[in-house]
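Presented below, as structure tokens, is a lone chain in the form predicted on its own.
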Amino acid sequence: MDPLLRAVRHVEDILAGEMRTRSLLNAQKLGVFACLAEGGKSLEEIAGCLAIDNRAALSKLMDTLAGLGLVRRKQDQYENSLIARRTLVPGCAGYFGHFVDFLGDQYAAKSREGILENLRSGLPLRPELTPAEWQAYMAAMECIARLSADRIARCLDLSSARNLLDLGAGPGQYAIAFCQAWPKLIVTLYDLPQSLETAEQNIAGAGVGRQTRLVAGSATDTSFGGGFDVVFISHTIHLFDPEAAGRMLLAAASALKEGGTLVVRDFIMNRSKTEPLLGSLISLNMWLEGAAYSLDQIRSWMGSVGLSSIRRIRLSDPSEAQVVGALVAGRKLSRKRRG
């Protein structure tokens, strides 16, 4: 291919990404996948189900979803694809629609003009969430956690641990997975009160209440208590600027027993901060006050707060890293060794 055409094709592919996203967001908002949950429907039936008058526009949307692999068209009928049935039909085991809804809300709240203004001035862009928006956020985080909690609990050897602090515990899915995988473990969930409300409900449903403690606070607190064998921080440090992230890791290390382990799970970037791309995309488009940090930065922070044997934990299936994320662990030195 001609080099110029190849370059233009690359730019076109990037631009098409936003159009693909809008198509999914609009379909989810309209309820297309729920409408097709019971089986295939004609365009007229879909229009009636969704109360849509513009048949021409609906036809374009449905054909686009077919091109994206989210629906299948059989003559004059449309039905959910296997991907949609597994992830976008309400009530399915792998339902991911709450995260799709959350991403759409983020796009609406953080317009292109707002992001440009943030880039120019540095003024904060993150809006305060209403109670309803917070519930939607928790539902989205549950979608993410369900994909990775069991895998993370299995890849960490917590056989000798008795107390774990889940810092920024969110809806509690990781705490539940730790309790189920390691029955002798006591997990302290530390997060904002509105997060703990959701976590408490999930913990009760999972039947692990005897293994858990709920403590209200903020990840930016300067102390999280002490005496923990493990501190686990999942997808939290990227929400904050480097100074605040460094303080968080200092407080987390202070909460560990001597010989305890700090585990950070996040978008761990390469040295040039170009990969994984999802980390930089989310940093720019969702959490402008924070950043996706590199492995070198996290190692440096861990070393500065007295941790050693800092290592990246490898997943059993490397391809899972795109969904599960990366984990970095460091061990707290004894006072004698620190001295």
Ligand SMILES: C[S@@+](CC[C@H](N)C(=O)[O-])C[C@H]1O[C@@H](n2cnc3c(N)ncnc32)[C@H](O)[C@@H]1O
Contents of the next structure:
Amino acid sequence: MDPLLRAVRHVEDILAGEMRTRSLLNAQKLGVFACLAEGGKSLEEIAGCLAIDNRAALSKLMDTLAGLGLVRRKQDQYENSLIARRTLVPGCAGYFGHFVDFLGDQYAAKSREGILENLRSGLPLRPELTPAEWQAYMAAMECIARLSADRIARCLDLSSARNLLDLGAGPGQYAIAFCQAWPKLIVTLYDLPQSLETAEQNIAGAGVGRQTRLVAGSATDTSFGGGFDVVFISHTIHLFDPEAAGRMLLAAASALKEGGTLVVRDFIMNRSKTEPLLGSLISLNMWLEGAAYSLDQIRSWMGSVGLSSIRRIRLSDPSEAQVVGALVAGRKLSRKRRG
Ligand SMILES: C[S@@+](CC[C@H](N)C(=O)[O-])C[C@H]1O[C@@H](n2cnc3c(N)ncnc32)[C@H](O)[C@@H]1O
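Now show me the form predicted together with the ligand; what you just gave was the form predicted on its own.
Zooming out: every chain and molecule, the one shown earlier first.
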């Protein structure tokens, strides 16, 4: 292909990203996937189900969803694709719709203009979430955690651990998976009170209340006590600027027993912060005060708080890392070995 055409194609492809997103967000908001949950429907039936008058626009939406691989068209009927059936039909085991809704709300709250202003002026821009928005946030986190919690709980060997601190525990899925995989473990969930409300319900639902403790507080301005074999921090340091993230890791390392392990799970970026691309996209567009940190940065924090043997933990299936995330662990040496 002519290099100019290839260059234009590349830019067009980037621009199409927003249109893909809008198509999915609108379909989800209208309830397209739920409407097709029971099987294929004609355009007329979908219009009736979604109370839509504009048939021409609905037809464009449905054909676009077919192009995106979310529905399939068979003659005059549309049906959910396998991907939609697995992720977007309410009630399915891998339901991801709460995350789609949450991201839609985030796009609305963090407008392009707002992000530009943040870039120009550096002013923090994070609107306070209402209680309902916080619940939606937790529901979104739950969608992701459901896919990875068991995998992560099983890829860490916690057979000799007795106390684990889950910092920024969110809706509690990781804590629950740790309890279920390692029945001798006591897990302390530390988070803001509004997140612990959801965690408490989930823990009760999973029947692991006797293995858990809930502690409310802010992870950036406190110490977390001591005596933990493991401190686990999942997708939380990215919310904070480097100074606050560093303070959090210092407090986390102080809470470990000698020989204990700090595990950080996040989008862990390469040295040039270009990969994984999703990490840099979310970092720029969503985490206005925080960032997706690089492996070098995390290594350097861990080293500076006295951890050693810093290593990436391999998942049993490394190809799942894009969804499950990356894990880095560092071990606290005994005082004698630290010198
Ligand atoms: C992206 S969620 C991750 C939740 C969970 N660890 C997971 O991986 O699903 C970030 C969590 O950090 C918590 N958080 C944010 N600011 C915090 C703070 N200052 N202190 C403690 N937790 C905080 C939020 O309440 C939320 O539960």
